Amino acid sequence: MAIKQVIVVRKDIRMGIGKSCAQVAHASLAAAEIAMENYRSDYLEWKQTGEKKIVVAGENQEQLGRLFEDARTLNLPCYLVRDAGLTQLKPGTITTLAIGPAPEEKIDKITSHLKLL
């Protein structure tokens, strides 16, 4: 069973490359910490097999919200990033969503239609 993490980045808001990278990092780390605490065997396998991450484009806030709820319904570790508003965005702006680390087949049920960023 392969384990991966998918990070969804909103493409309808303007973020500089550095800002976007920071948001991806926030999402990835937070979801991994959730997995480490609550899905330990998946987390450990992910760590031992290269920490596979896939970054994809999300259409808008509504899509990220739906994906977040779908991930929760499937009992997947997930984290929705809300920006602090210190630089380019308004406080509370949803920027990214990380799902996993978790089994690929579970994550693919809700993310396989998304295009790579």
Given for the second form:
2 protein chains.
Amino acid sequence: MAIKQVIVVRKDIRMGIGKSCAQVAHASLAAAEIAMENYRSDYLEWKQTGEKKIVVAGENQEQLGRLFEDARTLNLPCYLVRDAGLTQLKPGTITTLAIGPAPEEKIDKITSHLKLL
Amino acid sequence: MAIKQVIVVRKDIRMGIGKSCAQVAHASLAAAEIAMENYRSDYLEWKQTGEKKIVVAGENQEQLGRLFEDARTLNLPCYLVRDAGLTQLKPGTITTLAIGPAPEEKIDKITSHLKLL
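What would the structure be for the form predicted together with another copy of the chain, given that what you showed me was the form predicted on its own?
Shown next: the complete complex, the earlier chain at its head.
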């Protein structure tokens, strides 16, 4: 069973490419650390198989919030990034959500309808 | 002394936003793990102070290679991403370089001339 991580980026807010990349990295790292501590065998398999990461587009803050709750319900490692608001956004703005590393089939249950960014 | 991570992305190759974000996340995570294992106090300070990440533009493969050597010479945690080439790029293409988490002054010695992506 392949292990992957999906990162959802809001497309309804204006962020430069560098800003988007930094937010995705922040989400990815935080969810990976949760997996490293709590889902160790999935985490290790992910590391050993190239750390598959898929970046997809999310509609808005509400959708990311719902996906986060869905991921928690499925007991998947996940992390929601709220921007500190020092540069381009208002403080506390939700920008990205990382789900996994976790088995592909489990993540697909809640993210398979999302399009690649 | 503030701790940050700088991620350099090649701007001379065509990558979609999602692809760029995934490559940056890959570089960021790998360099963070090197720091976690080998530069623990810098890593912990970075975690506790919001994990500052700066994404900048690199000219080409040669420049990223030189920056990587410079970072190693300065004994900074760093990681060069070579793409597996499954989607948009040729296998082995260098796409991104992460330097740090490490003290800002040390990283700035080699990256301060680079512009934000």
